[in-house]
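Below sits a lone chain in structure tokens, taken as the form predicted on its own.
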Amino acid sequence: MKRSFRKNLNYYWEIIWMLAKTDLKMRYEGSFLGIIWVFLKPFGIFLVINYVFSTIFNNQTENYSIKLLIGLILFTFFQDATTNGMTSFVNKTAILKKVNLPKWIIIISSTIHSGIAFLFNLVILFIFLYGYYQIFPKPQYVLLFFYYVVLLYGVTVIFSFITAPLYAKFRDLNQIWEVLLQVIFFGSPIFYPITAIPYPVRSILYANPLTYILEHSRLALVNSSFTSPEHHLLFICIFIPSFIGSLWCLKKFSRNLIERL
């Protein structure tokens, strides 16, 4: 049963990682600057973004550049992740008709591949962090950074559980998500410090899953902290029951899939 399991399991694994490289691939395919794009993109807006609002917030938040940088990072890969999450059955159609897979597969393959470039930028992040920023954070903490991108990626997986069925009957999803993507943007803390928000205004900001994942994350990575347990046990207390639910979606809606391709 075991041996069957992990079988299954390891044979899953490598075609989510040859669908997520291929997609990878096919991405930046005669592009001049190819897989560099997944550097230029969020690092270009970090530019812009910290040229012009670097004046006004860094007095009231200590190394605003690189928790400015963080939250960019962070965003950019929400925003691919969802997306390719959100199209992936209908970017995908020709597989789906001709292999049996579970659906799972092909939605789990579209993020691992945003996951991909992700780590890319983490790599640059961790360099600035270090060798520029001179901000050395404990082990502890770097991995409490890790597990609330785990968390992240899991919004982005309930999420396209949901939407990526959905999204191959209603193509207009997609044009929506776009514009809700920019609410997203200036509704979370990334380029202003959550300090700067009145306290009304800012409970509802905390009610954006984005919010909590982006101040914890900061505070892991630069100020070396932790705050209470009580917002983490909220949130898992929200995330988990948000995740079956999301299954039981894809289950739903995904019936007579093909036929709607």
Contents of the next structure:
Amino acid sequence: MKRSFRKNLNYYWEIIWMLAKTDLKMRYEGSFLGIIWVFLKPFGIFLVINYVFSTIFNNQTENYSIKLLIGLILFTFFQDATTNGMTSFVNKTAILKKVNLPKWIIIISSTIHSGIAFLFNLVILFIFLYGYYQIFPKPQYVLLFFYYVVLLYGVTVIFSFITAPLYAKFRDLNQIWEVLLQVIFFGSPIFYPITAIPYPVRSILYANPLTYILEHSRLALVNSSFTSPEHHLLFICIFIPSFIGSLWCLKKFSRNLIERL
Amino acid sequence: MDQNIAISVEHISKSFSIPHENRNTLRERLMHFRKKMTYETFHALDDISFEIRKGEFFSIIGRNGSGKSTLLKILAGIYTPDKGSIRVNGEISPFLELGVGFNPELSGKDNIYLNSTILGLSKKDIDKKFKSIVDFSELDQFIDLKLKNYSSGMQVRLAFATAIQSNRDILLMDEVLAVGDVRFQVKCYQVFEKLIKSGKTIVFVSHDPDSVQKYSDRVLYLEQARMAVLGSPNEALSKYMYSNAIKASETTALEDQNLFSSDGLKDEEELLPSITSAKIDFFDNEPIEKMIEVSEVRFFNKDDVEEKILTHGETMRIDVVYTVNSTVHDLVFKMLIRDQLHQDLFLSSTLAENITTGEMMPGKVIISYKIPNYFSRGKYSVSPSVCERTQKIYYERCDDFASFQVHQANPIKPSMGFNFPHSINLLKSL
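I have the form predicted on its own already, so could you send the form predicted in complex with the partner chain?
Expanding to the full complex; the earlier chain stays at the top.
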């Protein structure tokens, strides 16, 4: 109670990091290919989709493969982090039942190891970007890209804050989310550019926050451009209240949560 | 709030709603959205109020399901009470049971780091304390082994060694000493002493009277969600143990019936391997009617009032009632008393006491024993038997026919075998 805020923050950070490290170890240490799995998922899909669209359908979109790769890596992170975030309370029941920790710590720590896997993928992405595709975005655009990454992480956190306590109540949410993720995969401009979609449908796609993040992060990295500032303003205007709302949801839904686990 | 108070609890109540039918998925909810969910309400805590002073060793005892663990979870902030309020003065350790974040797939070393972090230690602190944790747990050579390969005793040692490193003002401990060998328990007690000396407040939950008695300043005894006693260890523990004894004797009565009804002759042979084969021969020849049989065993306290709970130190009486079916001569009556672990403690025989029984006509015979009750607290069984003079043929042998309970007012005395009144002289050579 008398702990200073900084000391508390340190304590929280130590816990988050320790739990995330444990998750990482559990996930990759025992498996045969270990850390290779982290890369296999997005890059495997990348090879398949790239072959299908570039070679079979003879797609002529400029810089198609690198755009596809950026989209896939971001989507894989989103998919992973939301799933881990949603199931975090149930997965960490043993700890929650015995220690009084702020609930958000559990959620954040569960999404962190998806974040670490994502960072590994980013390294490969930049190697491809500079080495293979010979694209050199200006530093401020790289920074802009990371801003979108932070926003993407924010979206997964908002999602997890709302769904993690709900998942304790409804244990089939993860199956529903799996299906929805498929829908989102096809409903986001990952393997097609948003410009390929005719207008009435395109506005529907813009309701998907991923559309905004994917489109603009690709524009920043590949084209070194920053367009339509009204989009950004609108996004932030929705993002901030959603974040506050999700915190409220977490607090409200978490009441008596532990008894239900 | 008074600065000398560590925790103040005011009128706390907590109940749980247990649904009759678990609807854990969205699909089930949608399918039965019209059917109302019905609940069973379970009152875990009912109007609990107390204060714990700083530096106090405060114990909470009660039987399983009395609400003590729920109370501790509320103190730790894991559960929120339905009614009432708690105020905590100082940092409370977040840990409850041992092995909080323990992960069987990780090595002992990793688990120490994980658990200590949750307990609030920084990486640097753990690095410093790591060696002393390992030393205390005596697990040097196993520390890189995965936890799932540890025995339960090893896990407890590791958990306790880690847990005591938490440097919070108020420590909550739930059944920490329930497992672990005697030598390690002694070590734990030494730690308790050190913690108390360093002025920490300890809230200790247990159903073991001995460990509660040893260190507590005050004890809260919970009975069925309510506060039964809040006071000195002696006061609370004697009440706790007395009501325990009553509960036990109620269940024993049931067990006795079960034992008796299922106790066929063949089972008896298994239960009593020491019985000579002569007895079997005897029953084989004449299986239908016993010449003499035990019909009842009754227990009396020092005032000759029939009771199943007898007080230690007073004189007790055991009456064994036999029914004689046909005339028998020169019998030897025996009575064996065993403890809970089925160890023979005491055997009385009319032959050894030089009592001749002569001829017995059909009817009732009562053998009445007067014994000074030096049994320590616990449950004891009575096995009466009758044999002929040469002790080759047993007419009747009823294993663990009835049982009684011994209540001991002084909870500090060990609960094993006999407690004879005695004096101790301490002689020191100069």
